[in-house]
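First, one chain by itself in structure tokens, the form predicted alone.
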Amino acid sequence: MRVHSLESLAALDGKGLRYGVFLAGCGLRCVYCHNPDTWSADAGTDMSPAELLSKIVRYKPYFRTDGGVTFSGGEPLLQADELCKLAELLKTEGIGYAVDTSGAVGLTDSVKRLLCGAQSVICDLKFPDAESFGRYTCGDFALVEGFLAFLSENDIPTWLRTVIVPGINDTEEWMERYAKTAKRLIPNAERYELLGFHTMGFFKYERLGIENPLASVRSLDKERLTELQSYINTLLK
């Protein structure tokens, strides 16, 4: 599989301490992406499931009962076939895994198998409807709808996340739209976390020679993020 990067002992991508495996390749072009270096399927290094396992097991003592591995990206589910092989190896070691995904993927047999075996799925609900999703990600919202419905129908533990960008989706009206979509598609989601847009990845656009559509946008104010998080929490009660 094509691995963009690895992160040991991550604490923000699922429960407990986790080993982050970031896969290369993504079919979306989110206007606020802070990792454009993961877009290309050729980015990173080829690694076999066995090679990855040998790196991951070193950290097994730190995982305890709730930690494990998180597959992220890029879009990790574009490499679901290989990840299923790695998941089987992890199982023999008693190590669980989570999947951090956009949900904008087809529900192939490998994708379904990987999701059903996960400790949890972290799904980035980037935008709440077909029009805004298409405009800001160049993706197909119908895939996300089917994806979230599958998670809900199979009662797979799910966290939702949304990046809040100043001047795009940073209003209470937008929170109402997100909450309505979440309730419709996956009412059993365990949590909904808002993330503030930041500019720390801007240098990657310059390095890659890619136009940054939000070059003039500043990071979201932390107080505003707290206000919107409180509001959407109230809507989802």
The other form holds:
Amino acid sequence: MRVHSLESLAALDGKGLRYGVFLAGCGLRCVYCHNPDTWSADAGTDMSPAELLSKIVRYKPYFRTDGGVTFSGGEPLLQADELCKLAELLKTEGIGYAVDTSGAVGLTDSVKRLLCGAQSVICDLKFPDAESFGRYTCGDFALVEGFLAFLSENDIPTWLRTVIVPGINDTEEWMERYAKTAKRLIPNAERYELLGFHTMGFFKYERLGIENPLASVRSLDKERLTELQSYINTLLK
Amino acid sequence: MNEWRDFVSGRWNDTIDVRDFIQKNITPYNGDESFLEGPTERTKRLWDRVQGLMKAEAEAGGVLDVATNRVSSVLTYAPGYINKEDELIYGLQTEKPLCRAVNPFAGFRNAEQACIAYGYDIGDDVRREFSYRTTHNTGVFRAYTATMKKARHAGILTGLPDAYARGRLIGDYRRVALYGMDRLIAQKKADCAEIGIRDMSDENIRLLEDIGRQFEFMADLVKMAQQYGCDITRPAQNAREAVQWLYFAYLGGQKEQNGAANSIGRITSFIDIYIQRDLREGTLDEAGAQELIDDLVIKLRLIRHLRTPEYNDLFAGDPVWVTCSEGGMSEDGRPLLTKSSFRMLNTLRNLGPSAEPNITVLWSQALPDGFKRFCARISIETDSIQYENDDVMRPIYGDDYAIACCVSAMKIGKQMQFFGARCNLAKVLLMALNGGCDEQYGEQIGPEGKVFEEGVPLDFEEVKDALCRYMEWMAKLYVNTMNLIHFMHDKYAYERLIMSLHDSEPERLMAFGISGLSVLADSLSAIKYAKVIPIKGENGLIVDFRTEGEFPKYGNDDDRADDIARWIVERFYSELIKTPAYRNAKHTLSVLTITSNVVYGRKTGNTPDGRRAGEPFAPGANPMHGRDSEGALASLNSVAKLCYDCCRDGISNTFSITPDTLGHDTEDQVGNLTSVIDGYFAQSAQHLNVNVLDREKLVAAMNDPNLYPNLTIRVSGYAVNFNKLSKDKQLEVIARTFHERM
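Form predicted alone done, so how does the form predicted in complex with its partner chain look?
The next block holds the full complex; its first chain is the one shown before.
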């Protein structure tokens, strides 16, 4: 499998302490992406599931019962076949895993198997409807709808996440749209977390020579983020 | 005896055995912090006054006042108070709070320069007295060999206690509270009688003289307490007296000695036994119990010594290391944890964050969760706590040991240490490549050897052989230098009072240290896995390197680099033990730099790992700044591989993480930090300094010290007030790896 990078302490992507495996390759091209270096499926290094396992087991002392591995990216589910193999190996070691995905992927057998075996799924709900999704990403919103419905039907513990970008989706009205979609597709989600857009990934665009469509946008104000977070929390109650 | 009413008796009644007393009488506490009380009005008044004085001290450039006309000793000063009516526990080092004493026994010039640095003149009486006296420093320099002086000058051996007092001792101050001085003096007399029937060898004569000197100071301590209206000839009768007696003993030691890091030991669970009895008898309530601990801590936060600017360069931020060990498990599996352990941590809330006392949690996997979580919470709030692994130390030191200074474990009252600063191993590598010449001064220091060729890639095995030869030479020189220093220290600056609170024949440890571990490990890794080509300067010595290709770096849980780090430590230790140590001491080794990693870096040329000449080393056993690219836990895993068995004086690791990286909210952060510590220590690592803060906060504090006057940060086995660091040390702390998520 193609691994973009590893992070031995990724405490925010799921419960407890987590080992982050960032997989290479993503075709979604979200307008606000802060990891354009993970787009290419050739980025990073090749590693076999066994190789990765040997690294991961070193962190078992930190995981306790709720921690584990988080597959992120890039879009990890593009490599669902290989991840299933790794998931089998993790199971023998008693290590759980979470999946951090855009949800804009087809529900292949591997994807389904992976999701059903996960401790939790973090789904980054980029935009709340087909129109906005199509405008700001290259993905298909229908896939996201199917994906969330699958998580909901199978009662897989799910966190929703959305990046709030100044001038794009930083209004109460947008929160209402997100909340409506969340309620419709996955009323049993455990939490909905908003993340503020930041400019720390800008240097990557420059280094890669890719045009940054949001080059003039500033980071989201922390207080504004808190306001929107409490607003969406009340909407979801 | 009335003082011992209601205590469970045991061996401790008949022999001096504080551990037995604790084992028989402790009330372990498995709950959480909900019982704790805030500061009383009295505590607030007293602490306000002290904070005012501390502010004045900072405004005066770091020293508020110096008692220049007298030589510090137990009885030199009349009793001093902060504000007597508000004090529960009495005693100051001099007659006024924060007024520093002059203590020239370790070195007169040092004391004189320290005075001058802060705009004071040493008094004529003091000057006259010391013109007839030999100090430790004079003794050492009479005997130093030419090579020792050269090694010292070049900065291969730095921070040696040859001009200041060695410190690193922990008197068993609890003995004074439990037994009273009459009983302790009687015990020493009995010891003398026993030693007196032996053959009078050098060692036995020395022992008898040591104890003779201890008697004088034990008598002085009794008089000092009398001046404060207390009779410490008898045991303490209640909690307030127990704290007072114990503190008098510690204070007496501080008046007599200005050694770095004379720590206070493991005291709260001992005190707790008295508090429990008072609570049972209805003479104390929880607010009163907390008040006692708060008052003691206020006193401990006032401890000061007069230091030179050079000393501050090595040990920045005016530390005294009143290290206070908390927690740990008993050998029979009970936690040695009491409500008073919580009360001690609670002082960081009641009085705010602080570098002193240096609160050190002896962490065990088996400690109750309530305590672990409370520690993590206080760490997140204050950055004032360090953690050390009870599960690796208890099997070696038993369950009544404590930490001196940063990471040095010793059995309380039963072991003492000859402190030995550290040796710069990164510089030893450069010396090995340059045939024994110092790369900065060009001076031949070590035995002459081959200078490696310019332009030819270094061969790993060849470099390793050369390094081994120079490590062997260095280790022998190092042990012999230490032997000489401690011979003189015993002769001219013996710690009479502190040693009187040890067994008469303590086990002695000689604590060596290394600095530059990560620089040397990465340099060797570069030579082994990449191509390193030496570049020579005008003097024909190697002054720089061209490194081509990638190489694994220590700090990423990559065995290729980490095995090199392990090897360095094991190899150097095996060399050290070849040379016998003074007074039959046991060799120990630490990987700890305090803040001298900056000074060591300044004195070291370019290294093959790509570090430029003069750049600071990483502190202690930390991976080099910014090279631990696989994140926080990978970095911890690398350090955990260093073997405590050959580093029994400690392996210091400082870990800084931003709060937002550690978890979504405080509850997550507390849980995750607990898991980090558990996971690290489960791998037999020894020490972890924990900082949970944002780099931006440090930058803001550097630019405007008034913004965060009490900003405390763990640096290397101790905590400092960030504003007390010099600019270059502040920059170094800011440059350290902060684990954060983008």
